[in-house]
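What follows is one chain in structure tokens, specifically the form predicted on its own.
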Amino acid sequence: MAETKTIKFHIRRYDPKKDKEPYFKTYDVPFQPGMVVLDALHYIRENYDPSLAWRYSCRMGVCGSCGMLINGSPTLACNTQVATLGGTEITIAPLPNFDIVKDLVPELSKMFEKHVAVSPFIVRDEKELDDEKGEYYQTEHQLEQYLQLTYCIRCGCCMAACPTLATDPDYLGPMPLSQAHRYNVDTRDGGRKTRNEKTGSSHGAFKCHFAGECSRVCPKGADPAKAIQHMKRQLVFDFLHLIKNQKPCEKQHGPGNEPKKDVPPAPPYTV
């Protein structure tokens, strides 16, 4: 009978309520084909230490909750196959550039505050949005200008890999900046001028020196580094008034917007 392979997991532990400094603790985990790092963490908690803390939810690379530093690279525990890491020892730590709540749980509040600060939504006139008639048409080419950025799941891996954020905690960071650019290039949006006040500030896009680590570690391939470089160009053109202010596309009313006979009407708003 073949002997079961054992993987040593070196996990950084830290409970701010009782520990003065973070420390590493090693656990032996029997390897199973198809095992991901998240499976190993569950094994450790169930068989060794129920106090081990980390975040997870969907287990399929969609929610972004289980971002952590695995063998020195920020990535998702649920998407990382143990077999692809090589060797018999794996080191796991919380995402850098964040305060730590406990063990492998980073404090992400500041990242989300920065995200909210860049108005990550379609900005339109409220009266226009309240009008239920008509729709905003968009060509396939217009959609492609920002589609890649919509894959972002706000996991924080890009923020953890950013060398600028490591030296300037007030820097907006790749996730908020790339999401600001996502809406800036959306033809339905009219909030670019307002966002420029944040993205063009001393802690905005020009702080980025294009290390490219954010795009390298992004588990969804959103390429925030590219978005930030395009944003820099757009900010310069806006400052020099080299681009005419483009109004967001208008609602289209026509035969194509009339409700179809065989389709029931949408339910009423609940809020």
Contents of the next structure:
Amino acid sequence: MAETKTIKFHIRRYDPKKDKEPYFKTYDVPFQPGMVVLDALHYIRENYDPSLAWRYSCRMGVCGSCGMLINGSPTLACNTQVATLGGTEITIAPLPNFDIVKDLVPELSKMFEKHVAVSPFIVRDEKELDDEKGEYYQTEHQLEQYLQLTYCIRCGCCMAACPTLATDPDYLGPMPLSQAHRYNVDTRDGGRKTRNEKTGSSHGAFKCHFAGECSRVCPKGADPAKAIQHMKRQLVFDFLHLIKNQKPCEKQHGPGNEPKKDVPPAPPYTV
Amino acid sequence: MAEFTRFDNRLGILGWLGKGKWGLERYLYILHRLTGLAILFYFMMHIFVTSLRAYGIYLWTEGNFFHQPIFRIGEFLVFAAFAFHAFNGLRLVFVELGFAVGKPIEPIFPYETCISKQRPLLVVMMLLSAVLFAMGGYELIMALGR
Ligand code: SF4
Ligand code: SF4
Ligand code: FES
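Next up, the form predicted in complex with the partner chain in place of the form predicted on its own?
Once more the chain from above appears, this time first in line as the rest of the complex follows.
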């Protein structure tokens, strides 16, 4: 029988209770065909050190929790085949540009605060909610304007790769900016002008100088750099008043979906 | 509430360099910043040196301090920095206004990103700056030979 290949995993460890500085520790893991980096981390935890900490949930590149620096590139542990990395030594570290909570666990809350700050949701007049029979129609072209950005899983790999974030911690960063753009270009949305105040600020889109790293590492192909450049054009056009104030699209009523008549008004708030 | 310690893992200026794992555009990004600073430095020195003529000091004329060959080479480097900064800057103007990065598409593996879309523009701009380098280099060799 062929001998199983052993892979050396150099893992950056850090325990805030014990260590002043992170350090590297090496573990030997037997290679299995089809093995992803996440499997190797499980092997290490089960066979060498149950205190090794990292984040994961879905195991299939959907939840966005297992982003880490694998051989120097930010990517998903569950989505990275050990075989494709080549060689017998693999280095794993937590995502840079985020504080380290423990071992491979990055503190992502700053990224999510920036995300929330750009109103990543559809902003419009709530009165329409009462029109329950109406629907928002979009053409294929209108859908395509933002579809790519809906694939983002907020893994933070782009934030770890961005050189601007490496020196400016207040820069919004590729994920929040591209997510702001995702809603700006949605025909149902009316919040672009409000978002512009954030995205056009000194820590906003114009801090991006197109190093393109975010798009290169994005495991979902969301291409945040492209969205940010398109956003800059919109910001410039908005500043020059070249975009006519487009109102968000209105609800339509297809056949058989006519608006209800004589709907009694909602009762007043009790609290 | 419990105290949490976090280790600051922000890369700082060295993060611009990465670990040699990054793409071409990132190195142009660094070079663009460095050449920008170099040109600014040159510009300030230039104003200072030429303003000395108000006191009758002409450092750049025949036989004076700035007439040494080393400053000829320096002049070429400033010119090269300018040529790179100008052409790369033109690329950035196009790209950052959302041209030459492609349209929104549905991501289908293997993903194509805006980086490959703007590559041809990058190559053309770098070729144009190479032409200027060559012209400046020719001038330099001629000047040193004199
Ligand atoms: S844009 Fe890509 S890399 Fe960035 S958070 Fe979303 S999925 Fe991750
Ligand atoms: S393109 Fe912009 S956001 Fe993306 S890595 Fe570069 S500087 Fe950062
Ligand atoms: S575990 Fe969910 S993305 Fe990797």
